[in-house]
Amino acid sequence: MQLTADTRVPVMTSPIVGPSLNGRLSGLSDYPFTRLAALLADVTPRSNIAPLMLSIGEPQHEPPALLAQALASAPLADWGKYPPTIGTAPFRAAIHGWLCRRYGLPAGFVDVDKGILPATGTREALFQVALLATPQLKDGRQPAVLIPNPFYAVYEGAAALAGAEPVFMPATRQTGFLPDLDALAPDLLARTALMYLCTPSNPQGAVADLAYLKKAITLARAYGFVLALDECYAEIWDKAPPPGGFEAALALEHEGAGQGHAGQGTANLLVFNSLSKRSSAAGLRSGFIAGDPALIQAFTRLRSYALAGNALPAQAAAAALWNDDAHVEENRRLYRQKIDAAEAALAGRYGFYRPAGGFFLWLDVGDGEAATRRLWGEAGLRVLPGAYFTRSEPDGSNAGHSYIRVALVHDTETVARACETIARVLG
């Protein structure tokens, strides 16, 4: 698929020419939980010792009562219905509603009806968005694929399989744990189809302000790619709301209007949010693509072949979690619980700091791996080592060696005994 220059629309062409799909999963790294199971294989911890999860980043609060009356309220009848592609009606307006409290939009910024896909969670979509964006060839040469490096590895693995170059764009405690944007060569960026970044970052928790979120978008457009904005942690913050990426494009479009060129709206942007950490829903798999009317089209297109959708009832719950902000309050309290019991334990060690966004330490150890199998065998603690999720560079050093990833999800009291132990069998 290419996108056109004047619609943005993609449309057929033939198949990419390269390595089989099988070849081009072979070129992959194990996906990090793989290889984590890998590392820690001989390693048995002591025997009364209760293991404790803190690799996994799924919550472990109750989700809220309205998701199972909701469920409990659909007809039964609905269980025997093919959702449309589209999602309903009421899914589209709770997104809509959603997006217009959280972020301050006017009505007619997203369109309800054009603008809003549900999606199975966020991973399939922002795998499947690789594909939509991934043309043969962009300025004549491979497609780019940018990457923030450490990375979810779904953005690698659907970069790979689409035919793109994946390219990693550093985000270190130098950068602010954000990709550098001004780094990025013009070369580089026109053969760019599409660049993901996740804000709040996982597993760094940086926050993307306005004007960085801004120029990644004025660059999607200015070199034609795709902005693929994941921000699947937006509603787990701790002093202030994540801006997101929606927010920036109206501040572009106000810019623009003052400058008598408005009119770009939501062009070249894709955000991708869910239900998982908001509401504690992460079974529900229940999510939304948000953006580009475009793209939309082209994504309701791809999705009609290759997803089967959300079942209505759980569309139905899904609404009733997007229409309900009085929960989302309650989770963060219970974040904010969770970190401040990590920093009690934790802070002037391992480069703590607390994270503005999402429910990961990001903690500099000295050597991730070695740190990972002396947690897991002294202590029974799984955490995940940083080098998991990090490209190592071309002479072998890699920046995510150091670290490794907790995930405060399990209650306050787990996570303070959990934060204690790191700091007592670590030192």
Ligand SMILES: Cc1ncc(COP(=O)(O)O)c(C=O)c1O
Contents of the next structure:
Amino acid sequence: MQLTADTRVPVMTSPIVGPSLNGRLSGLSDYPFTRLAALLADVTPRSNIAPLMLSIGEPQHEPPALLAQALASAPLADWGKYPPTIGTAPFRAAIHGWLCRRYGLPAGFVDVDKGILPATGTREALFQVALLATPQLKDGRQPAVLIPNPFYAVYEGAAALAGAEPVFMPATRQTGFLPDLDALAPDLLARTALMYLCTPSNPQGAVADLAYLKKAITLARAYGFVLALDECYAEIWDKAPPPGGFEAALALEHEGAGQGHAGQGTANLLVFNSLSKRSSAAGLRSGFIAGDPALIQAFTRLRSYALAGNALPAQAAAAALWNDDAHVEENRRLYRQKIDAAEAALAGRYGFYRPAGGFFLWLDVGDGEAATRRLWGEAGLRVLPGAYFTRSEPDGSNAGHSYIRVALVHDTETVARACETIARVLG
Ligand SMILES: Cc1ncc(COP(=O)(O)O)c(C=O)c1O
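For comparison with the form predicted alone, please write out the form predicted together with this ligand.
The next block holds the full complex; its first chain is the one shown before.
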């Protein structure tokens, strides 16, 4: 495993950290924001410019009033209670209700008691799933964890720290910005313990269709691995709601008598989602894991040791938010407005396209690092070079090298001005 090629800052190792964890930690690349800080350390924006952060995907829309109301009405005594690992019944019922509404699932397809767990955002749960899914050996060899490339950094860290080999699946313009599932060799699939997929994808905003999701689930069942679907951008979409993993599992269930899918329900599938993007509530740290009851049972056991859980008032507020769709519709309207503004400023340049989902622009600017430095120095706009979340090939080439990621998280006017500035600075 060669993961050090992209590391910029020497990794400190400690003699008091176990040798195997030390080795795995030092094999990791620096986190993208650490690398960004190093890239921009010697660049100072012009003095009259107020810096604007377009680098981090933290929604700046005001969270819905419902959130404050729900938190305020929680009994004070609930702050004094340890939350149960499996969450409260109203929390799980709200997730179940939303899944049924959003994906047209029959009640019980996702088991409300045995198929849903609260998470403190998807991030920690996406990390832990690698610990859950990685055996010592798979097919007699080191297990592989399949990761789209580019990718959310947590997937790589989770895979490597769980003792698996992170194996990257190219998701380039040529592959429609999603991994080509037909290109995965049977020999690799045989030792795969876990596949991460993200739809809508970060950073490209590509949406997997139902056929694609069905294929991924079919592979997971044929080769006995866990499919972790990161759907945390599922509610931020442009023209049509992205299909979800459970919709695909249900379709397989209906079609699948001859293909071994009948009676499989949500087998091999775990879906991850949160309120961070849907309700602009990243600070609430509230998400969920849902799917295969056998995996959820094992996850519950793992989390009963590893997790502190969500405060009861936070779970009550989360339930209120999952039960409400009106604020999400308004959220989508704002993101669409911003994509319109971005399109007006950037169409025809840098390979601009309207992302089908999510709120990032993935712009092909020639040299992502150079563009990032210019945008920061000349205009105070902080963006992320695409190479910082794209693994390099063994020959040193990097499919993200020519890209920057721009997060459209601010208000429409600010985003419009920022996009006009990008066009002016980069020409
Ligand atoms: C692809 C992806 N997955 C997961 C997360 C984690 O989000 P949270 O933990 O707030 O749900 C993020 C956050 O930006 C993300 O971009």
